[in-house]
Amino acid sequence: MKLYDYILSPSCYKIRLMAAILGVKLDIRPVDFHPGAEHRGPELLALNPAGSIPILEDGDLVLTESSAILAYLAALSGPEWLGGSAPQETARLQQWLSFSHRLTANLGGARLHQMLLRPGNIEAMQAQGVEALRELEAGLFEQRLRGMRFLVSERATIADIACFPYVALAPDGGISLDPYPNIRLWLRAIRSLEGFIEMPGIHRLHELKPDPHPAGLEK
């Protein structure tokens, strides 16, 4: 499989980390998003011709949103990264998808605005963010009185995958975190899936390092 990736998109970032996690080997052909808008060049509008990555290419697929190349990894590995088969889960994995695309539009747009300089109405972006967070902390909430750590049940699913980047990254759109306790606690446990990997601006978790100055001993 070979994905055409921008290590900065965070859309692109949701495919390397569901493939780190899987275990599925990815072909990275990085592109020159920024400056050299390689994306809006012929060879990728070939394959995408909204002009937009990540693109997935596996033998004569091609999938272009990042949703369903979630989904097509997922369903690649098992049914267990797909929600399951109750009918409320199924619901609620297919409604956090589309949140998702809203985080891409306000929190990324922000984002986009603040590092590369991208036109667009920043307050309106930020506030639209705000809201969205405010959203998934309710969300959150609602799932911790339930017993559980994730969007549609105890076990990460895509729906996790497809959020998570663009929440993490929200401070680089200046929107913090900090009045969002229940986001802070799923940013931690995502962290924590046996396979996560980096982006910039996202980084692993880290063991605490041992009391330099046991205790008796003079500081």
Contents of the next structure:
2 protein chains.
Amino acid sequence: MKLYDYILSPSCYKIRLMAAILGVKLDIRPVDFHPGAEHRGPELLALNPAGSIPILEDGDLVLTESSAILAYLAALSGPEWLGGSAPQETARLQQWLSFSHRLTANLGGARLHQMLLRPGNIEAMQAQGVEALRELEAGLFEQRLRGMRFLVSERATIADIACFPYVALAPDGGISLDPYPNIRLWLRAIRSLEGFIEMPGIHRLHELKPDPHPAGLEK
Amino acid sequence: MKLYDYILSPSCYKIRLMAAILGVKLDIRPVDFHPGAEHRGPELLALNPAGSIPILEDGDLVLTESSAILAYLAALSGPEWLGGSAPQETARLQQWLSFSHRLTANLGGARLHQMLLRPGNIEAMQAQGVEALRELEAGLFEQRLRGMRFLVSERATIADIACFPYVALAPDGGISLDPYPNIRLWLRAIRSLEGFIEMPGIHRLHELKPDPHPAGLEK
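What's the form predicted in complex with another copy of the chain like, now that we've got the form predicted alone?
Next comes the full complex, and the chain you just saw is listed first.
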């Protein structure tokens, strides 16, 4: 299974993260997204005329939407990541997958503007990003009232993976996460998942127990 | 089940169409989207801070993304509309649901610009709309080679319903459907579905058999 990937892309990281958690081995094909704009070159446009990455190839199947790739990996290797079949769960999963597309536009747009000087109305993207974070905070608060730590149920699903990277990297776009305690708890819960991997800007949880052999005190 | 609805909104029509096909009764609450901008008023912003419609309320559950509402109605009343559980089908369903969000931006954006003078770069939206239609045409052609008339399998799913209205209304945004034979066959296949309902600009298939009692020839 081949992933056309860019290390700094939150959307590509969603796929690497899901695969790592599920134990799926990916054949990573790095794309020179910046500065080379290879995703807009002939080889990749033939695979994905929309000119975006990630792209997953598995035999004849070509998937170009991160939500679809997450669903595919889960269906293959961990169907419990697709949520339960109760109508409310099915609906919540789709609700947050759709929401994740808006995060790409607002939080992702603000980040590209700040990091790569991508043109765009930064104030508008930041304002929409803050609105989206408030919505996410309210959704997670409601889930907490139901005794659930994740967006769809008491366990993580592809909806959590789909929303996680752009939220975790919101500060790169000049948007603070300080006002959102439920979001910060949720980010920690995802970073605690078995099999979690990092990307630049998103790190493992710090070890909270003191180092028994701190370097400065040796001998 | 209450739907906050606007008769001219393709996204609201998705929900009315799915409900009609499934035989689900909706309590329709018309929203004065234009010119009143009621979706941006206090009552609706309290339900959906993103300020968009459709909104579906069912008891405690509030859904604000059309893909999520389609999934909810299908899970309640016609799970076969969610596609099969084979990983490739799960993936294709999500691929086209994600694609439908892009249609809202490009074909929908062009239509709002032409019909309601909504600001925006009309040339860019039309160019992206044409790119999306080419992608859809190619996807439907591949499906036809597999012997399938619809986007995900040989029967229609929520992905077809999600993509249908903005495509059918593309000419409202100044984008012709003439170059896309597979799209035109697919539009006819959806318009032939049992329970199909119209919206302004999207009509039932004409009866092809001659009227046995044409008015002019009576008596």
